[in-house]
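Only one chain is given next, in C-alpha coordinates, and it is the form predicted on its own.
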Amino acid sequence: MLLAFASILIDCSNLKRSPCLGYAPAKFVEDDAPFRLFTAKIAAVAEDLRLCQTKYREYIDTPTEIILANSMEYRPPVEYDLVITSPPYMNGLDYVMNYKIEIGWLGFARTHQELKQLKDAMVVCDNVSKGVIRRFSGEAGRYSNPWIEHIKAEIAANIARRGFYRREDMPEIVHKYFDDMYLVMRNVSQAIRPGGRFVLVIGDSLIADVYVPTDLILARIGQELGLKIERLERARVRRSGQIRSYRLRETVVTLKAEGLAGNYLRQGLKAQWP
(Lines of atoms letter the chains of each structure in order from A and count residues from 1; the text may use other names and numbers.)
(Lines give C-alpha, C1' and ligand atoms only; values in the text may rest on other atoms or scores of the structure.)
Protein backbone atom coordinates (compact mmCIF):
# COMPACT_ATOMS: atom_id res chain seq x y z
CA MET A 1 0.00 0.00 0.00
CA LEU A 2 2.93 2.33 0.65
CA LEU A 3 4.24 1.57 -2.85
CA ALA A 4 0.80 2.36 -4.30
CA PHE A 5 0.75 5.64 -2.39
CA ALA A 6 4.23 6.59 -3.58
CA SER A 7 3.12 6.03 -7.18
CA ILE A 8 0.42 8.75 -6.97
CA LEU A 9 2.43 11.43 -5.16
CA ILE A 10 3.14 13.51 -8.27
CA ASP A 11 -0.43 13.30 -9.56
CA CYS A 12 -1.93 14.60 -6.31
CA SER A 13 0.64 17.34 -5.68
CA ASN A 14 1.74 20.66 -7.23
CA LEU A 15 4.62 18.88 -8.94
CA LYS A 16 5.11 17.67 -12.49
CA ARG A 17 7.62 15.43 -14.20
CA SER A 18 8.18 16.29 -17.86
CA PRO A 19 10.66 14.67 -17.75
CA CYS A 20 12.41 16.37 -14.81
CA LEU A 21 10.74 17.04 -11.48
CA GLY A 22 9.51 20.59 -10.97
CA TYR A 23 6.61 22.72 -9.78
CA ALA A 24 3.54 23.28 -11.94
CA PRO A 25 2.06 26.61 -10.75
CA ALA A 26 -1.01 26.31 -12.98
CA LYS A 27 -1.78 22.73 -11.98
CA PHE A 28 -5.12 22.24 -10.22
CA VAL A 29 -5.47 19.33 -7.83
CA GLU A 30 -8.90 18.48 -6.45
CA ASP A 31 -9.22 18.04 -2.70
CA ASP A 32 -10.21 14.40 -2.99
CA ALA A 33 -7.37 13.53 -5.43
CA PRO A 34 -5.26 11.52 -2.94
CA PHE A 35 -8.23 9.37 -1.90
CA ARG A 36 -9.54 8.89 -5.44
CA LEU A 37 -6.16 8.15 -7.01
CA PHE A 38 -5.11 5.83 -4.19
CA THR A 39 -8.36 3.87 -4.49
CA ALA A 40 -7.85 3.53 -8.26
CA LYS A 41 -4.24 2.41 -7.81
CA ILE A 42 -5.17 -0.24 -5.25
CA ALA A 43 -7.89 -1.49 -7.62
CA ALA A 44 -5.30 -1.74 -10.43
CA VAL A 45 -2.92 -3.71 -8.17
CA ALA A 46 -5.76 -6.05 -7.17
CA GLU A 47 -6.65 -6.60 -10.85
CA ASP A 48 -3.01 -7.41 -11.65
CA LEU A 49 -2.96 -9.98 -8.84
CA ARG A 50 -6.27 -11.47 -10.05
CA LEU A 51 -4.84 -11.77 -13.58
CA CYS A 52 -1.74 -13.56 -12.28
CA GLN A 53 -3.84 -15.95 -10.18
CA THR A 54 -6.22 -16.85 -13.03
CA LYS A 55 -4.26 -16.76 -16.29
CA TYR A 56 -0.72 -17.45 -15.02
CA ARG A 57 -1.42 -19.75 -12.07
CA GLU A 58 1.17 -22.30 -13.18
CA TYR A 59 3.94 -19.71 -12.75
CA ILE A 60 2.98 -18.39 -9.32
CA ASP A 61 5.16 -20.87 -7.43
CA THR A 62 8.22 -20.23 -9.63
CA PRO A 63 11.13 -19.47 -7.26
CA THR A 64 12.22 -15.83 -7.42
CA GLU A 65 14.91 -13.82 -5.70
CA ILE A 66 15.32 -10.05 -5.36
CA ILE A 67 18.85 -8.81 -4.65
CA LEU A 68 19.62 -5.24 -3.64
CA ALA A 69 23.16 -4.58 -4.86
CA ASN A 70 25.29 -2.34 -7.05
CA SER A 71 25.52 -4.06 -10.44
CA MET A 72 28.95 -2.51 -11.05
CA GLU A 73 30.21 -4.59 -8.12
CA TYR A 74 27.84 -7.54 -7.73
CA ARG A 75 28.78 -10.78 -9.47
CA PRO A 76 25.87 -13.25 -9.58
CA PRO A 77 26.77 -16.67 -8.17
CA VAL A 78 24.58 -18.43 -10.75
CA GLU A 79 24.15 -18.24 -14.53
CA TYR A 80 21.11 -16.97 -16.39
CA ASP A 81 19.48 -17.59 -19.76
CA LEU A 82 18.24 -14.01 -20.10
CA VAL A 83 19.20 -10.64 -18.64
CA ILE A 84 17.07 -7.58 -19.50
CA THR A 85 17.82 -4.01 -18.46
CA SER A 86 17.35 -0.40 -19.48
CA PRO A 87 20.35 1.38 -17.95
CA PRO A 88 20.46 5.15 -17.43
CA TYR A 89 20.88 7.10 -20.66
CA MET A 90 23.82 9.45 -20.97
CA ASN A 91 21.88 12.69 -20.65
CA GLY A 92 20.87 15.39 -18.21
CA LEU A 93 18.25 13.36 -16.33
CA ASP A 94 19.20 13.11 -12.67
CA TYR A 95 17.27 10.03 -11.64
CA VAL A 96 17.85 10.46 -7.91
CA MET A 97 16.67 14.08 -7.76
CA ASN A 98 13.87 13.37 -10.23
CA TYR A 99 12.48 10.63 -8.00
CA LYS A 100 13.48 12.05 -4.62
CA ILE A 101 9.83 12.31 -3.49
CA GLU A 102 9.24 8.59 -3.99
CA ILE A 103 12.71 7.74 -2.64
CA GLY A 104 11.94 9.66 0.56
CA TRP A 105 8.46 8.20 1.12
CA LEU A 106 9.73 4.66 0.49
CA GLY A 107 12.57 5.13 2.98
CA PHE A 108 15.54 4.74 0.62
CA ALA A 109 17.00 8.12 1.68
CA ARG A 110 16.09 10.57 4.42
CA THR A 111 18.49 13.46 3.86
CA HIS A 112 20.10 15.30 0.95
CA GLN A 113 23.42 13.75 1.97
CA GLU A 114 21.93 10.26 1.61
CA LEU A 115 20.51 11.26 -1.78
CA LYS A 116 23.99 12.40 -2.84
CA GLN A 117 25.54 9.13 -1.69
CA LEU A 118 22.93 7.19 -3.66
CA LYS A 119 23.60 9.24 -6.80
CA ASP A 120 27.39 8.99 -6.50
CA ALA A 121 27.11 5.18 -6.40
CA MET A 122 25.01 4.95 -9.56
CA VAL A 123 25.92 4.87 -13.23
CA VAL A 124 26.98 8.46 -13.73
CA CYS A 125 24.76 11.31 -14.99
CA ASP A 126 25.90 14.84 -15.84
CA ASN A 127 24.62 16.15 -12.49
CA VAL A 128 27.07 14.05 -10.51
CA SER A 129 29.31 15.83 -8.01
CA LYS A 130 32.54 17.29 -9.35
CA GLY A 131 34.47 15.44 -6.65
CA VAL A 132 33.41 12.08 -8.08
CA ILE A 133 34.71 13.09 -11.52
CA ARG A 134 37.98 14.47 -10.09
CA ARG A 135 38.62 11.18 -8.32
CA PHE A 136 37.75 9.23 -11.45
CA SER A 137 40.16 11.31 -13.56
CA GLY A 138 43.04 10.23 -11.34
CA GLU A 139 42.17 6.54 -11.28
CA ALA A 140 44.41 3.95 -12.87
CA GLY A 141 43.05 1.09 -14.94
CA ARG A 142 40.02 2.93 -16.27
CA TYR A 143 38.24 1.29 -19.17
CA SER A 144 38.56 3.06 -22.51
CA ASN A 145 38.76 2.46 -26.24
CA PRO A 146 39.63 4.58 -29.31
CA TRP A 147 35.99 5.44 -30.00
CA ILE A 148 35.49 6.89 -26.50
CA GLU A 149 38.75 8.84 -26.69
CA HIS A 150 37.76 10.31 -30.07
CA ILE A 151 34.38 11.45 -28.71
CA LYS A 152 36.02 12.94 -25.62
CA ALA A 153 38.44 14.93 -27.78
CA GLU A 154 35.58 16.28 -29.92
CA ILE A 155 33.56 17.31 -26.86
CA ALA A 156 36.58 19.03 -25.29
CA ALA A 157 37.26 20.92 -28.55
CA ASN A 158 33.63 22.08 -28.82
CA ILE A 159 33.56 23.24 -25.21
CA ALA A 160 36.79 25.20 -25.75
CA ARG A 161 35.37 26.73 -28.93
CA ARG A 162 32.17 27.76 -27.14
CA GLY A 163 34.03 29.24 -24.21
CA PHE A 164 31.32 28.04 -21.81
CA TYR A 165 29.40 24.87 -21.13
CA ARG A 166 27.33 23.69 -18.17
CA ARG A 167 30.05 21.17 -17.24
CA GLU A 168 33.59 21.71 -18.46
CA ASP A 169 34.43 18.23 -17.19
CA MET A 170 31.89 16.68 -19.57
CA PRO A 171 34.54 14.63 -21.44
CA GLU A 172 35.42 12.87 -18.18
CA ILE A 173 31.72 12.40 -17.33
CA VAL A 174 31.26 10.67 -20.70
CA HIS A 175 34.32 8.52 -20.00
CA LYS A 176 33.02 7.55 -16.56
CA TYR A 177 29.63 6.62 -18.01
CA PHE A 178 31.21 4.03 -20.29
CA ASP A 179 33.58 2.88 -17.54
CA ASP A 180 30.57 2.33 -15.26
CA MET A 181 28.67 0.47 -17.99
CA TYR A 182 31.73 -1.65 -18.78
CA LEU A 183 31.80 -2.83 -15.15
CA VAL A 184 28.11 -3.69 -15.29
CA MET A 185 28.42 -5.51 -18.61
CA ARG A 186 31.52 -7.39 -17.52
CA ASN A 187 29.69 -8.80 -14.50
CA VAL A 188 26.61 -9.67 -16.55
CA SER A 189 28.58 -11.29 -19.38
CA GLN A 190 30.12 -13.74 -16.93
CA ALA A 191 26.69 -14.74 -15.64
CA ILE A 192 25.03 -15.73 -18.93
CA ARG A 193 24.88 -19.35 -20.02
CA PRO A 194 26.04 -20.27 -23.54
CA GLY A 195 23.11 -19.49 -25.82
CA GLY A 196 21.71 -16.96 -23.34
CA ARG A 197 20.98 -13.34 -24.17
CA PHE A 198 21.68 -9.91 -22.69
CA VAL A 199 19.13 -7.29 -23.81
CA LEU A 200 19.66 -3.56 -23.23
CA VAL A 201 17.23 -0.77 -24.09
CA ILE A 202 19.35 2.36 -24.48
CA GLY A 203 19.29 5.76 -26.18
CA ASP A 204 22.00 7.74 -27.93
CA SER A 205 22.93 11.32 -27.02
CA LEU A 206 24.02 14.71 -28.30
CA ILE A 207 26.55 16.36 -25.96
CA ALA A 208 28.14 19.74 -26.72
CA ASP A 209 27.04 19.25 -30.36
CA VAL A 210 28.88 15.91 -30.48
CA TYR A 211 26.88 12.82 -31.36
CA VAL A 212 27.44 9.91 -28.97
CA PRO A 213 26.16 6.56 -30.36
CA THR A 214 25.76 4.99 -26.93
CA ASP A 215 23.89 1.98 -28.27
CA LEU A 216 26.61 1.11 -30.79
CA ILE A 217 29.43 1.63 -28.29
CA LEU A 218 27.74 -0.60 -25.69
CA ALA A 219 27.14 -3.24 -28.36
CA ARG A 220 30.84 -3.20 -29.23
CA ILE A 221 31.78 -3.37 -25.55
CA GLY A 222 29.59 -6.50 -25.34
CA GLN A 223 31.49 -7.88 -28.31
CA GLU A 224 34.76 -7.09 -26.58
CA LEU A 225 33.53 -9.08 -23.60
CA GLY A 226 32.94 -12.10 -25.81
CA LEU A 227 29.25 -11.64 -26.61
CA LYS A 228 27.88 -11.73 -30.12
CA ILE A 229 25.93 -8.73 -31.44
CA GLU A 230 22.76 -10.53 -32.47
CA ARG A 231 20.40 -7.66 -33.20
CA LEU A 232 20.02 -3.87 -33.04
CA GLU A 233 16.42 -2.67 -33.28
CA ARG A 234 15.27 0.94 -33.25
CA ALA A 235 12.43 1.17 -30.74
CA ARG A 236 11.49 4.81 -31.25
CA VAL A 237 12.70 8.21 -32.39
CA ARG A 238 13.58 10.81 -29.73
CA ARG A 239 14.41 14.51 -29.76
CA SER A 240 17.58 16.00 -28.37
CA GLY A 241 17.17 18.16 -25.28
CA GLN A 242 19.77 20.58 -26.65
CA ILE A 243 18.60 20.85 -30.26
CA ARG A 244 14.93 19.85 -30.52
CA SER A 245 15.15 19.31 -34.25
CA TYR A 246 17.98 16.79 -33.82
CA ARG A 247 16.65 13.25 -34.09
CA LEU A 248 17.94 10.64 -31.67
CA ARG A 249 16.92 7.02 -31.28
CA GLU A 250 16.14 4.48 -28.62
CA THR A 251 17.57 1.06 -29.44
CA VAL A 252 17.05 -2.50 -28.25
CA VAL A 253 20.50 -4.09 -28.23
CA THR A 254 20.49 -7.90 -28.09
CA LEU A 255 23.77 -9.63 -27.25
CA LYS A 256 24.17 -13.41 -27.26
CA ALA A 257 26.58 -15.56 -25.27
CA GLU A 258 28.24 -18.32 -27.23
CA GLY A 259 30.40 -19.79 -24.49
CA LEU A 260 33.29 -17.38 -25.11
CA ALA A 261 32.64 -14.55 -22.68
CA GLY A 262 34.44 -16.12 -19.74
CA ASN A 263 37.36 -17.15 -21.99
CA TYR A 264 37.74 -13.61 -23.33
CA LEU A 265 38.01 -12.20 -19.83
CA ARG A 266 40.36 -14.87 -18.54
CA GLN A 267 42.68 -14.63 -21.56
CA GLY A 268 42.55 -10.82 -21.80
CA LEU A 269 41.27 -10.91 -25.38
CA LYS A 270 39.67 -7.80 -26.86
CA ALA A 271 37.64 -7.01 -29.93
CA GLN A 272 39.21 -4.79 -32.55
CA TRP A 273 37.96 -1.21 -32.46
CA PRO A 274 37.67 1.04 -35.54
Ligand SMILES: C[S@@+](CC[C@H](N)C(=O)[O-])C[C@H]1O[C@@H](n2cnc3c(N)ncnc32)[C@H](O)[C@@H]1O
Second form
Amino acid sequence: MLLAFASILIDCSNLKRSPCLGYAPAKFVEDDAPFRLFTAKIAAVAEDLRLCQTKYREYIDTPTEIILANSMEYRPPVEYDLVITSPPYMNGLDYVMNYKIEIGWLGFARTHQELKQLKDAMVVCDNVSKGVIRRFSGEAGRYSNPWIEHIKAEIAANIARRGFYRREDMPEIVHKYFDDMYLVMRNVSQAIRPGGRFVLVIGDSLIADVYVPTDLILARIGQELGLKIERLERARVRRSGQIRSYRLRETVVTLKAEGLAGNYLRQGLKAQWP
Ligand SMILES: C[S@@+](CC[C@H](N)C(=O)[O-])C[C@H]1O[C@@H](n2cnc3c(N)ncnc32)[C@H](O)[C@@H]1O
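Instead of the form predicted on its own shown above, give the structure for the form predicted in complex with the named molecule, please.
Okay, now the whole complex, with that chain kicking things off.
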Protein backbone atom coordinates (compact mmCIF):
# COMPACT_ATOMS: atom_id res chain seq x y z
CA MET A 1 0.00 0.00 0.00
CA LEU A 2 2.91 2.31 0.74
CA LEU A 3 4.32 1.56 -2.72
CA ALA A 4 0.92 2.27 -4.31
CA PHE A 5 0.76 5.53 -2.39
CA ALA A 6 4.29 6.52 -3.46
CA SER A 7 3.36 5.93 -7.08
CA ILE A 8 0.52 8.51 -7.03
CA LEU A 9 2.35 11.30 -5.16
CA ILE A 10 3.34 13.28 -8.25
CA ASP A 11 -0.14 13.02 -9.78
CA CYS A 12 -1.63 14.36 -6.52
CA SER A 13 0.75 17.31 -6.31
CA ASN A 14 1.67 20.45 -8.21
CA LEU A 15 4.65 18.61 -9.67
CA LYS A 16 5.04 17.04 -13.08
CA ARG A 17 7.60 14.70 -14.55
CA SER A 18 8.25 15.28 -18.22
CA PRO A 19 10.64 13.49 -17.88
CA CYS A 20 12.41 15.78 -15.37
CA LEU A 21 10.64 16.71 -12.16
CA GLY A 22 9.39 20.29 -12.01
CA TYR A 23 6.57 22.48 -10.69
CA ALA A 24 3.47 22.81 -12.83
CA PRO A 25 1.78 25.98 -11.54
CA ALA A 26 -1.16 25.65 -13.96
CA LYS A 27 -1.88 22.06 -12.95
CA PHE A 28 -5.28 21.56 -11.36
CA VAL A 29 -5.56 18.79 -8.78
CA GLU A 30 -8.99 17.93 -7.47
CA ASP A 31 -9.40 17.66 -3.70
CA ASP A 32 -10.33 13.99 -3.87
CA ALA A 33 -7.38 13.08 -6.16
CA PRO A 34 -5.41 11.14 -3.51
CA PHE A 35 -8.42 8.95 -2.67
CA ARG A 36 -9.40 8.37 -6.31
CA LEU A 37 -5.87 7.68 -7.58
CA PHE A 38 -4.98 5.48 -4.62
CA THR A 39 -8.12 3.38 -5.11
CA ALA A 40 -7.37 3.04 -8.85
CA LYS A 41 -3.76 2.05 -8.18
CA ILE A 42 -4.76 -0.56 -5.59
CA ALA A 43 -7.27 -1.95 -8.11
CA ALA A 44 -4.47 -2.19 -10.74
CA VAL A 45 -2.18 -3.97 -8.27
CA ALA A 46 -5.00 -6.36 -7.34
CA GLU A 47 -5.62 -7.09 -11.03
CA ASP A 48 -1.90 -7.84 -11.54
CA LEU A 49 -1.97 -10.21 -8.58
CA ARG A 50 -5.12 -11.88 -9.93
CA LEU A 51 -3.36 -12.43 -13.28
CA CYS A 52 -0.35 -13.94 -11.49
CA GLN A 53 -2.64 -16.30 -9.61
CA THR A 54 -4.65 -17.36 -12.66
CA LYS A 55 -2.72 -17.00 -15.92
CA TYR A 56 0.80 -17.49 -14.53
CA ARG A 57 0.01 -19.81 -11.65
CA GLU A 58 2.79 -22.29 -12.53
CA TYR A 59 5.42 -19.59 -12.01
CA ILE A 60 4.24 -18.40 -8.60
CA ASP A 61 6.59 -20.68 -6.70
CA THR A 62 9.63 -19.70 -8.80
CA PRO A 63 12.15 -18.39 -6.28
CA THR A 64 12.97 -14.72 -6.73
CA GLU A 65 15.47 -12.57 -4.93
CA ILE A 66 15.73 -8.79 -5.00
CA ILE A 67 19.10 -7.36 -4.06
CA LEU A 68 19.49 -3.70 -3.27
CA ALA A 69 23.09 -2.89 -4.14
CA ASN A 70 25.38 -0.68 -6.15
CA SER A 71 26.05 -2.46 -9.46
CA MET A 72 29.52 -0.94 -9.62
CA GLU A 73 30.44 -2.81 -6.44
CA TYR A 74 28.15 -5.83 -6.24
CA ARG A 75 29.72 -9.14 -7.24
CA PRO A 76 27.04 -11.77 -7.65
CA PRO A 77 27.88 -14.99 -5.80
CA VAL A 78 26.17 -17.07 -8.52
CA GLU A 79 26.38 -17.21 -12.30
CA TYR A 80 23.51 -16.18 -14.57
CA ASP A 81 22.20 -17.34 -17.95
CA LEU A 82 20.75 -13.94 -18.73
CA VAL A 83 21.36 -10.41 -17.47
CA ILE A 84 19.08 -7.65 -18.76
CA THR A 85 19.54 -4.00 -17.94
CA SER A 86 18.83 -0.54 -19.15
CA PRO A 87 21.62 1.45 -17.53
CA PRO A 88 21.44 5.23 -17.16
CA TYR A 89 22.08 7.03 -20.44
CA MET A 90 25.05 9.31 -20.72
CA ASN A 91 23.91 12.85 -19.98
CA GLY A 92 20.57 11.40 -18.88
CA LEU A 93 18.30 11.86 -15.93
CA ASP A 94 19.32 12.80 -12.45
CA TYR A 95 17.42 9.88 -10.89
CA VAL A 96 17.81 11.11 -7.32
CA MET A 97 16.47 14.58 -8.10
CA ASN A 98 13.66 13.14 -10.21
CA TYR A 99 12.56 10.51 -7.72
CA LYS A 100 13.35 12.27 -4.45
CA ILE A 101 9.65 12.40 -3.49
CA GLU A 102 9.27 8.62 -3.83
CA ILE A 103 12.72 7.99 -2.31
CA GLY A 104 11.70 10.02 0.74
CA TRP A 105 8.26 8.45 1.13
CA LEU A 106 9.62 4.94 0.79
CA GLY A 107 12.30 5.65 3.39
CA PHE A 108 15.35 5.13 1.14
CA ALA A 109 16.78 8.50 2.25
CA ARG A 110 15.84 10.71 5.17
CA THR A 111 17.99 13.78 4.65
CA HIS A 112 19.50 15.78 1.79
CA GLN A 113 22.85 14.41 2.81
CA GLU A 114 21.58 10.85 2.36
CA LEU A 115 20.16 11.83 -1.05
CA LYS A 116 23.58 13.19 -2.02
CA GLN A 117 25.30 9.99 -0.91
CA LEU A 118 22.87 8.01 -3.05
CA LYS A 119 23.49 10.23 -6.06
CA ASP A 120 27.28 10.14 -5.66
CA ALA A 121 27.15 6.32 -5.67
CA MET A 122 25.18 6.15 -8.92
CA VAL A 123 26.39 5.83 -12.47
CA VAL A 124 27.22 9.44 -13.20
CA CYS A 125 24.82 11.95 -14.77
CA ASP A 126 25.64 15.46 -15.97
CA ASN A 127 24.14 16.92 -12.80
CA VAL A 128 26.78 15.22 -10.64
CA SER A 129 28.52 17.30 -7.98
CA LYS A 130 31.73 19.05 -9.01
CA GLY A 131 33.52 17.47 -6.04
CA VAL A 132 32.83 13.94 -7.29
CA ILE A 133 34.34 14.83 -10.68
CA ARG A 134 37.33 16.58 -9.08
CA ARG A 135 38.07 13.47 -7.05
CA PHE A 136 37.60 11.25 -10.09
CA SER A 137 40.06 13.39 -12.13
CA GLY A 138 42.81 12.65 -9.64
CA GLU A 139 42.14 8.91 -9.40
CA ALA A 140 44.71 6.41 -10.56
CA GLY A 141 43.74 3.34 -12.58
CA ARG A 142 40.72 4.82 -14.33
CA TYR A 143 39.35 2.83 -17.22
CA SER A 144 39.89 4.38 -20.64
CA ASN A 145 40.39 3.51 -24.28
CA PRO A 146 41.40 5.49 -27.41
CA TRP A 147 37.77 6.10 -28.39
CA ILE A 148 36.95 7.72 -25.04
CA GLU A 149 40.12 9.83 -25.14
CA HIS A 150 39.25 11.03 -28.66
CA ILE A 151 35.71 12.01 -27.61
CA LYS A 152 37.01 13.79 -24.49
CA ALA A 153 39.47 15.82 -26.56
CA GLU A 154 36.75 16.81 -29.06
CA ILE A 155 34.36 17.88 -26.28
CA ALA A 156 37.12 19.92 -24.58
CA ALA A 157 37.96 21.63 -27.90
CA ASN A 158 34.29 22.48 -28.56
CA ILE A 159 33.82 23.89 -25.05
CA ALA A 160 36.97 26.03 -25.49
CA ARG A 161 35.66 27.26 -28.87
CA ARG A 162 32.23 28.12 -27.43
CA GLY A 163 33.84 29.93 -24.49
CA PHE A 164 31.08 28.68 -22.20
CA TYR A 165 29.33 25.40 -21.51
CA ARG A 166 27.01 24.50 -18.66
CA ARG A 167 29.62 22.05 -17.31
CA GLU A 168 33.24 22.90 -18.08
CA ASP A 169 34.18 19.52 -16.62
CA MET A 170 32.05 17.68 -19.21
CA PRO A 171 34.99 15.69 -20.67
CA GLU A 172 35.64 14.26 -17.20
CA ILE A 173 31.92 13.53 -16.66
CA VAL A 174 31.90 11.58 -19.94
CA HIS A 175 35.03 9.73 -18.84
CA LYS A 176 33.48 8.89 -15.47
CA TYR A 177 30.35 7.56 -17.18
CA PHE A 178 32.41 4.99 -19.08
CA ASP A 179 34.56 4.22 -16.05
CA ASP A 180 31.36 3.59 -14.02
CA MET A 181 29.86 1.43 -16.76
CA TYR A 182 33.12 -0.49 -17.09
CA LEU A 183 32.89 -1.40 -13.39
CA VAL A 184 29.27 -2.53 -13.80
CA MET A 185 30.06 -4.52 -16.95
CA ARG A 186 33.13 -6.12 -15.41
CA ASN A 187 31.06 -7.42 -12.49
CA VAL A 188 28.35 -8.68 -14.83
CA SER A 189 30.68 -10.29 -17.37
CA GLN A 190 32.29 -12.31 -14.59
CA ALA A 191 28.89 -13.57 -13.49
CA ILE A 192 27.60 -14.90 -16.82
CA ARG A 193 27.67 -18.61 -17.51
CA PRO A 194 29.30 -19.84 -20.72
CA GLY A 195 26.63 -19.46 -23.41
CA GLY A 196 24.78 -16.85 -21.31
CA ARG A 197 23.83 -13.39 -22.52
CA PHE A 198 24.10 -9.82 -21.29
CA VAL A 199 21.50 -7.52 -22.86
CA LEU A 200 21.73 -3.74 -22.52
CA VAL A 201 19.22 -1.19 -23.75
CA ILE A 202 21.10 2.04 -24.21
CA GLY A 203 20.91 5.33 -26.12
CA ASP A 204 23.65 7.36 -27.80
CA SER A 205 24.22 11.07 -27.04
CA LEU A 206 25.21 14.42 -28.44
CA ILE A 207 27.41 16.35 -26.02
CA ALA A 208 28.80 19.83 -26.80
CA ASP A 209 28.20 19.04 -30.52
CA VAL A 210 30.19 15.82 -30.23
CA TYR A 211 28.47 12.58 -31.12
CA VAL A 212 28.95 9.89 -28.47
CA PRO A 213 28.03 6.37 -29.69
CA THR A 214 27.49 5.06 -26.16
CA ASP A 215 25.89 1.84 -27.46
CA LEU A 216 28.89 0.95 -29.63
CA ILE A 217 31.42 1.92 -26.98
CA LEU A 218 29.66 -0.24 -24.36
CA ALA A 219 29.52 -3.10 -26.88
CA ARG A 220 33.30 -2.80 -27.40
CA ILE A 221 33.88 -2.67 -23.64
CA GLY A 222 31.88 -5.92 -23.45
CA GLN A 223 34.17 -7.37 -26.11
CA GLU A 224 37.18 -6.22 -24.14
CA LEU A 225 35.76 -8.10 -21.15
CA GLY A 226 35.67 -11.28 -23.19
CA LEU A 227 32.06 -11.20 -24.38
CA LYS A 228 31.07 -11.56 -28.01
CA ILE A 229 28.95 -8.86 -29.66
CA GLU A 230 26.08 -11.03 -30.83
CA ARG A 231 23.63 -8.39 -32.01
CA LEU A 232 23.06 -4.62 -32.16
CA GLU A 233 19.44 -3.73 -32.85
CA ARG A 234 18.03 -0.24 -33.17
CA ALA A 235 14.93 -0.18 -30.96
CA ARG A 236 13.77 3.37 -31.74
CA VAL A 237 14.81 6.79 -32.95
CA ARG A 238 15.01 9.65 -30.43
CA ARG A 239 15.59 13.35 -30.72
CA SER A 240 18.52 15.07 -29.09
CA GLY A 241 17.61 17.32 -26.15
CA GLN A 242 20.23 19.83 -27.34
CA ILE A 243 19.46 19.97 -31.08
CA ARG A 244 15.92 18.77 -31.69
CA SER A 245 16.52 17.99 -35.38
CA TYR A 246 19.46 15.71 -34.49
CA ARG A 247 18.42 12.09 -34.51
CA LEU A 248 19.66 9.73 -31.87
CA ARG A 249 18.83 6.10 -31.35
CA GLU A 250 18.14 3.56 -28.68
CA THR A 251 19.91 0.26 -29.16
CA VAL A 252 19.52 -3.23 -27.78
CA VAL A 253 23.06 -4.55 -27.37
CA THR A 254 23.29 -8.33 -26.95
CA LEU A 255 26.58 -9.68 -25.65
CA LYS A 256 27.27 -13.38 -25.34
CA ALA A 257 29.69 -15.23 -23.07
CA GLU A 258 31.39 -17.95 -25.01
CA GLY A 259 33.11 -19.42 -22.02
CA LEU A 260 36.05 -17.08 -22.19
CA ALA A 261 34.85 -14.07 -20.23
CA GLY A 262 36.56 -14.94 -16.97
CA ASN A 263 39.66 -16.24 -18.76
CA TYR A 264 40.02 -13.11 -20.83
CA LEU A 265 39.97 -11.04 -17.69
CA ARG A 266 42.47 -13.20 -15.89
CA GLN A 267 44.85 -13.08 -18.85
CA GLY A 268 44.39 -9.32 -19.10
CA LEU A 269 43.64 -9.54 -22.83
CA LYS A 270 42.38 -6.35 -24.44
CA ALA A 271 40.24 -5.88 -27.54
CA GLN A 272 41.91 -4.08 -30.43
CA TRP A 273 40.77 -0.48 -30.50
CA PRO A 274 40.51 1.43 -33.80
C1 LIG B 1 17.35 3.79 -17.52
S2 LIG B 1 16.94 3.45 -15.83
C3 LIG B 1 16.33 1.83 -15.93
C4 LIG B 1 15.27 1.55 -14.96
C5 LIG B 1 14.76 0.11 -14.93
N6 LIG B 1 14.99 -0.62 -16.13
C7 LIG B 1 13.28 0.16 -14.66
O8 LIG B 1 12.50 -0.14 -15.55
O9 LIG B 1 12.93 0.55 -13.56
C10 LIG B 1 18.50 3.28 -15.05
C11 LIG B 1 18.44 2.89 -13.58
O12 LIG B 1 19.77 2.63 -13.09
C13 LIG B 1 19.81 2.97 -11.71
N14 LIG B 1 21.22 3.11 -11.28
C15 LIG B 1 22.07 4.15 -11.47
N16 LIG B 1 23.27 3.90 -10.92
C17 LIG B 1 23.20 2.65 -10.36
C18 LIG B 1 24.12 1.83 -9.64
N19 LIG B 1 25.37 2.25 -9.39
N20 LIG B 1 23.70 0.61 -9.21
C21 LIG B 1 22.44 0.18 -9.49
N22 LIG B 1 21.52 0.91 -10.16
C23 LIG B 1 21.89 2.13 -10.60
C24 LIG B 1 18.99 4.25 -11.67
O25 LIG B 1 18.50 4.48 -10.38
C26 LIG B 1 17.87 3.95 -12.66
O27 LIG B 1 16.76 3.42 -11.99
